[in-house]
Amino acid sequence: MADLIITIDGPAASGKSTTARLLARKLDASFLDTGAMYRAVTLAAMQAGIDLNDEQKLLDITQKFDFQFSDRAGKMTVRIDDADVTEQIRSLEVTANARFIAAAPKVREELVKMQRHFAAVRRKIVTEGRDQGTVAFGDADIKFYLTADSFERARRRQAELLTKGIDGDLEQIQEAIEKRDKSDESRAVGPLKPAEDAIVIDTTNLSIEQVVEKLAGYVEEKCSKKT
């Protein structure tokens, strides 16, 4: 396992992905984008034309296809059977259907194995998701949990969509985020919640740069004590 594991969990649009990527770059660590893993399995299932409600068939997908994940310049590169799907997994349809993978306990177990394998061959990693500090890496060196109020998260998501040329309705985006929160928090396996030893940070009124600096400060303090 990696010498240094930092987990960043939190709800949708709390800033965890961008924060994790920038923090990894700052620390010269590998960035593990668990969302990319869920999306990859989702895309493979969609391409195979299977029923996304059928957990066994979803589980078969994780065994039938060869999923390869690598980090390059702070970005997760994804390949399925040697085909680069890094951009394809970011489509709106894949994003919407990823919830089926997240709700399948046996598939989540396979994804956790993939995440741990990723960490096992790297020296330092920063990983983000919804159950990294509670399930995937319960013994992580430092655990963070980022949160923000739903309106601010909706505003961020709307701004993100605008950069892609998509004009999303703010109220609808907020409703969708709150619905996702409820689903994630009530999930039987790997529910969204802070780890008992996580450092909780409210990012509502913080810029992404401020969040990264705050986390980096905690990491520096922790590592100095460790040495």
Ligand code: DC
Contents of the next structure:
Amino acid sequence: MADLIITIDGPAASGKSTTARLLARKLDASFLDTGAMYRAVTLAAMQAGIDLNDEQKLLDITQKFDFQFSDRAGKMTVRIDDADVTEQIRSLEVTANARFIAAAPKVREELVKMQRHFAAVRRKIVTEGRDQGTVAFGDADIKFYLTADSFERARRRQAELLTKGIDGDLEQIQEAIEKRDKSDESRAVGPLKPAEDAIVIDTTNLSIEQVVEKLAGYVEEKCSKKT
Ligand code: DC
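Okay, that's the form predicted on its own, but what's the structure of the form predicted together with ligand DC?
Zooming out: every chain and molecule, the one shown earlier first.
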């Protein structure tokens, strides 16, 4: 297992992905976006045309295809059987359907195994998702939980969409985010919640740079105690 494991969990659009990527770069660590794993299985299942409620078929998809996740130059590249699907897994359809895959216990088990394997062959890792501190890496060195109010998260998501030329309606985006929160929090397996020993940070009034600085401060403190 890696010498240093940092987990960042939190709701959709709380800034955890960008924060995790920048923190990993600052610490010269690997970065794992576990949401990309759920998205990749979702895309593969959609392409195969299977019933997204059929857990056994979802598990077959997870085991049958070769999913590759690599973090080159701070970017998470995703391949399914050698085809690069890094952009495709961000589509609105995949985003909406990912909840079916996230609610399938056997698929979660399989993906958690892949996440642990990813960490096992790396020295330092910053991993982000919903259950990284609670399930995948219960004994992580440092656990963070990022939150922000849903209006602010919707505002951030809208700004992100604008950079891609999509003019989204703020109210609709906020509604979709709140719906995803409910589905993430009410899941029977790997639900979204802070680990008991997580450092909870409300990012509503903080810039990404301020969040990264804050987290890096905690990491530095922890590492200085370790040595
Ligand atoms: O963070 P994201 O929006 O890319 O996540 C995509 C989906 O995967 C979302 O429905 C939540 C789910 N997910 C999960 O259940 N557990 C994780 N560790 C990461 C993501």
